Structure formats: structure tokens, C-alpha cells
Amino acid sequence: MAADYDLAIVGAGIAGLAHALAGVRRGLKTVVIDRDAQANGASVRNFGFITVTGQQAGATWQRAKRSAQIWDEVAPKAGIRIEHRGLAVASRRAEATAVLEAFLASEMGEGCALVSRAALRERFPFLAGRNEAALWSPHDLRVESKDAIPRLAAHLERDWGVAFRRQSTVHEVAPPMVATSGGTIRAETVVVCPGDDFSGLFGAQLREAYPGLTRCKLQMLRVKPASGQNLPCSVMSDLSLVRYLGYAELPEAAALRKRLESEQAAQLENGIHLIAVASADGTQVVGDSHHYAATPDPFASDAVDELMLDEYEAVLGSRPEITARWLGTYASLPDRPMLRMAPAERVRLVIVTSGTGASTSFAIGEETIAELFG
């Protein structure tokens, strides 16, 4: 008996939806299966910041460039609003400016520019007076994740004919059989995108192959900025330059890290760096922090929030009012940004392990489908 579907995707976060898009673009009859009624994990708890600039040189950077192209193609068709484009990385220290200059001289600096202190007031008035320079990149974009992910799923269902089986837990994958709590689905090929659930499908194989696999918890804020402050692009800062590997792996980053260890040790200890992005309603999303554990506790720390706001105020000159708080978790591996394994014939298990799901999943999906279908 022929299978009902060419391709089944387990997981309806951004990684699963990206694989579904790659499949239907190749003409594959596709079904997406998810245990929840709607996306509820890392895919909707982030900045919606599609980050190209600063991604690790090589495969991650290339994937981010390709994924940004696909976001641009898909967003208008799915009714997803691009909130703003571009990135300004502010530098308050000479050591940070040296990192930005080195980045500009690399392949990844193409199309970017360094805005000097003298030009900040005209180009980026919200950074003037507090920073000595800023890197401008046109390559990055921002969507509102809590809206973009359901709109992307609706686009796949409405315009591409992808079937969705929600509130359905997958118990076993053995193509052409996929056993779920809602009955058996027949599919020739299966891609499992479990996010940070490592104990379910193929959990033993996953933990044996990647013993360092863990979870990262991050704290996020929605804030009301000072009156008149408008962010026309995403904003990052000195702390980002020792966290994002596209900068942090440059030799010049060592001096900056040494200075930050002296001046902002608490932020480094809590994995804090600044990302600030604007929403259509005038609020901003600000973060974030990074704490690692096999099972992170569900509690946010006021002290961590204040450390994030300290960096915001140092860069942007005012302390915003917090209007909402939430936690996110994602899968993390210290030595690789993503993993793709073949736990069974015609099966792939794919996890983004670096918090770059929104930025790289579309390209990862294309790679996986090409590997499976030629």
C-alpha cells in the first residue's frame, strides 16, 4: 500500500515548518505533526531577529544568509510583517571598535559600514553621546515571532496544501509507519524536529551521540521605551561581540573580553548581552541571558533583569519600563550550532543547538530535504 505522505515532519516550531516548506517546494506531499495546539516553545519566545551579521563564519553564516532570503520571499505571501531591517552594533570601548573594524575587514563585513562618533547623531541619534562608534549592517531583519510562526503555518496549510495534525503525540517512527496518539500516519520519510525535548523519539541514541546536549534558559523583557525613542533597526552592544562567534572568534575580541571581565563580570557570568528590537505597537523586546541545565528551573531572576537593563541604559541612555516578562529555553551544544543525525532508515533528527533557529532553519531544512531526496 502506498504511503499517504511523502514526508512527515514531527514538530511545528520554526525548524519543522522550515523542513515542511523545503519539502513542498520540491513537490512532496507533506504532513506536520505536533503535540501542542500551536507553537509554544523557543520559536515564539524569541526576538524574531533574523540575524546574519555576527553569526559564526562558515556554514552558520551561509545558512543565515540563505534563511534571510527565504524570510524575504515568504513573509509577504504569508502576511508576515517585517518590523524593521538592519542592525546597529554600538561600541562604547576602543577594544569593541577594534573588533568591529576587524569584522569589517573580513568576508562577513561586506555591505556593512562603521559609523564614527561624529556621525552617530545624524545616523543613529539614539546612540549618540554614549557610544564611540557603531557597526551598521543591512543584512538583518525582524519579525514578531508570536505572529510570524502561526502565519507561516497557515500559509503552508492554505497555499501549499501541507496537512497539520495538532495535539497529537508521536510514539514511534518506523517509516512508512508513524504511530501517534491520534492514530497511525503513513509516510515514506520522516524528519523529527524535537526542539529541546531529548527524552522522546530516539532519545537514547541522541544522548549517546551527543553527551554534551543540554538546555539553555533565557530571560526576555518587553519594555516601554523613553518617550520619543524610536529604534529603526535592531541594536546590539559590546557584550554581543564576545558572545556571537562571528565577532568573538576574531583575535581582536580577546582584549575586549579581558576588559569586560574586569568591568562587567556579572553580565558575563549570567550570559547577558544586549539585543533590543522594536514592535509595531511602540514597545521593544529586550534581552537576554543564558543559563544552562539539563532541566532549567522555571523561575526568573529580578537581578538578571536589572543587569540586562543596566546594559540597555548604558547603550541607549534611558531605563525603560518593563511591561512583560517571560522565559525561553532551547537546545544547546557547546561545540556545534546544529545537529542532524540518521537514527533509522529514511529518518532524520534535526535540532538547532545554538539559539539560531529563526536565523538558520530555512537553510537547514533545504539541506535536510536535499540529503533525503537528492
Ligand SMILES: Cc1cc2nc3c(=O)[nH]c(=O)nc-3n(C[C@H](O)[C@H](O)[C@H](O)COP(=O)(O)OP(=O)(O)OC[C@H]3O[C@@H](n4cnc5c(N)ncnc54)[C@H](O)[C@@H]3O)c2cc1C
The other form holds:
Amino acid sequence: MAADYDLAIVGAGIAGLAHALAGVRRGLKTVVIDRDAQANGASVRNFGFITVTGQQAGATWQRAKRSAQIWDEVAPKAGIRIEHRGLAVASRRAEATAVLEAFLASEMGEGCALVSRAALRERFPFLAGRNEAALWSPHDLRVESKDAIPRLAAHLERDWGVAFRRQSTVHEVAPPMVATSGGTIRAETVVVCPGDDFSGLFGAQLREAYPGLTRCKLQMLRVKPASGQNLPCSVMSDLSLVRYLGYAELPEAAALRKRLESEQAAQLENGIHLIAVASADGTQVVGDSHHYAATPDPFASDAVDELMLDEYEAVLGSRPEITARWLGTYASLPDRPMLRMAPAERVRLVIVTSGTGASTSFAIGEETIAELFG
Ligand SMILES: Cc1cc2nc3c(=O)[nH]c(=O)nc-3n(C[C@H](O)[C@H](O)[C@H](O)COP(=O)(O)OP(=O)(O)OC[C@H]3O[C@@H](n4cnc5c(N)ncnc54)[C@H](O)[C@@H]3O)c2cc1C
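After the form predicted alone, can we look at the form predicted together with this ligand?
Now the complete complex, all chains and molecules, led by this one.
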């Protein structure tokens, strides 16, 4: 019996939707299957910060550049607003400015610029007075993920004819058979994008191939800025420069890390750095922290929130009011930003194993589809 679909995707997070887009752009008849009624995983809990500058040199940076391009192509068609463009990485310490200068001198610094302390007042007044410089990057985008992911799915369904099967858990994949709690679907090729579910499909193979696979729990805040003024771009700070590998792998980051270990040990222990992004309603999304465990506990800590706000205040000058809190988790491997394995014929299992899925999935989707379909 002929298959109903050329391509079935398991998972309707950004990774699954990105693979679906790459599939339909090649003319493949595609179905997306998800166990939830609506997107509920990392893809709607994140900052929607499509980060190019600061991604690890090499494949991740290249994927981020390509993915930002695709976000730009797709957003207007899907009715997704680009909330703002660009990134300002503020530095408060000479050691941090040295990292920014080294970054600018690298291939990845192309199009970026260092804004001096004197120029901050005019260019980024919200950083002036407290920061000694800032790196400006024009390459980065921000979308409101809780709206963008449903809109991307609706665009795929409406404009590309992708079929969606929601509230269907996939419990076996052996093409052309895809067994779901809602019945069997027949597809020639299957891509499984399960996010941080490692004990479901191909769980034993996954854990054997990647014994270090774990989860990372993040605390996130929505805040109202005390000034009432919102940010025109994404903002990061000194702590980000020892966390984001595009900076942290530069030799100059060692001196900054040493200084931060003595001055901001509590933030480092909790994996805290600053990302602040703006929303259309005048609020900001602010984070984040990083705690690793196979099954992270579901409890948010006030102390961690306060440490995040301490960094916010040091960089932006005032303490905002918290209007919402949530947790998110993502898949994590210590030494790999993503994994793609072939657990069966005509099947690929794809997991972004670093906090970069919003920034890299579109490119990863294109790679997987090219590998499968030539
Ligand atoms: C708090 C937070 C902040 C982040 N910030 C950023 C950021 O600013 N920029 C960035 O680039 N990245 C960021 N990330 C990382 C990014 O969000 C993730 O890498 C990305 O969302 C992973 O997408 P995914 O589709 O693989 O997973 P998910 O969004 O978790 O989707 C997986 C889907 O698979 C479904 N599923 C799993 N198993 C089955 C099954 N057997 N049957 C049916 N359905 C199944 C689940 O229901 C789920 O809908 C952040 C992550 C978090 C948690």
C-alpha cells in the first residue's frame, strides 16, 4: 500500500516545524504529529532570541546565520512580528571589553562595532553611566515565541498544505508505519524531533550513543521596566561572555572568568547570565539560569530570580517589577550543540542539545532533509 505522506515529523516544536518547512519547500507531502494540543515545550518558553553573534564559531554560527535569514523570509508570510533587531552586549569590566575587542577582530565580528563609553549616551542611553562599552551586532532578531510558534504552524498548514495531527503520541516508528495513539499513519520517511524526551522513541539507542545526554532547567521572568521605556534591541552582559561559546572560547575570556569567579560567584554557580528582550506590550523577557539534571526538579527559586535581577540592575540601572515567572527545560550535551542520528532506515532523530534551537533549527532542518532526499 502506498504511503500517505512522503515525510512525517514527530514533534511540533521549532525543530519539527523547521524540518516540515524544509520538506514542503522541496515539494514533499508532509504531516507533523505532536502529543500536545498546542506547543508547550522549550520552543514557546524561550526568549525568541534568534542569536547569531555569540554562537560557537563554526557550524553553530553558520547555522544561526542561515536560520536568521529563513526567519526573515518566513516571518512576514506567517504574520510573525520581528519585535526588534540587533544585540547590545554591555561590558562593565576592562576584561569584558577585551573579550569584545577580540571578538570584533575575529571573522564573527563582521558587521559588528564597539560602542565606546562616550558614545553609549547617544547610541544606547539605557546602558550609559554603568557600562564601559558595548558590542553592537546587527545580525540578531527577536520574535515573541508564544505567538510565533503557533503562527509558524498555521502558516505551514494554510499556505503549504502540511497536515497536523495533534494530541497523538507516537509510540513506534518503522517506515512506512508510524504508530500513534490516534491510529497508524503511513510515511516513507520520518524525522523525530522530540525535544528533551529521551525515554520515548529510540530511547535506548539514544542513551547508548550519548550517555552524557541530560536536561537543563532555566528560570525565566517577564518584567515591567521601572523606567517605562522599553529596549530597542536584545541586551546581554559580562556574564554572557563566559557562557556563549562564540566569546567564551576566545583566549581573552579566561581573565574575565577569573574576575567573575571572585566578584559574581553566586551567578556563575547558578549558570546565570543576562538576556533582556522587549515585547510589544511594554514588558520584557529576562533570564536566565542553568541547572542540569536528568529530571530537573519543577521548583523555581526566588534567590535565583533575585540574582538574575541583580545583574539586570547592574547593567540597566533599575530593578523591574516581575509580572510572570516560568521554567523551561532543554536537552543538553556537554560537547555537542545538536545531534542527528539514523536509528532505523529512512528515519532521523534530531535533537538540539544546547540552548540554541530557536537560532539554528531552520538550518538543521535543511541539512536533515538534504541528507535524506539528496
Ligand atoms: C527557557 C528557555 C530559553 C531559551 N532561549 C533560547 C533563545 O533565546 N534562543 C534560542 O535559540 N534557543 C533558546 N532556547 C532553546 C530552544 O528553545 C530549544 O533548543 C528548542 O525550542 C528545542 O526545540 P524542539 O522542537 O527540539 O523541542 P520542543 O519545543 O520541546 O518540542 C518537542 C515536541 O515534541 C513533542 N513530542 C516528543 N515526543 C513525542 C512523541 N513520542 N509523540 C508526539 N509528540 C512528541 C512534544 O510534545 C513537543 O511539542 C531556550 C530554551 C529554554 C527552555
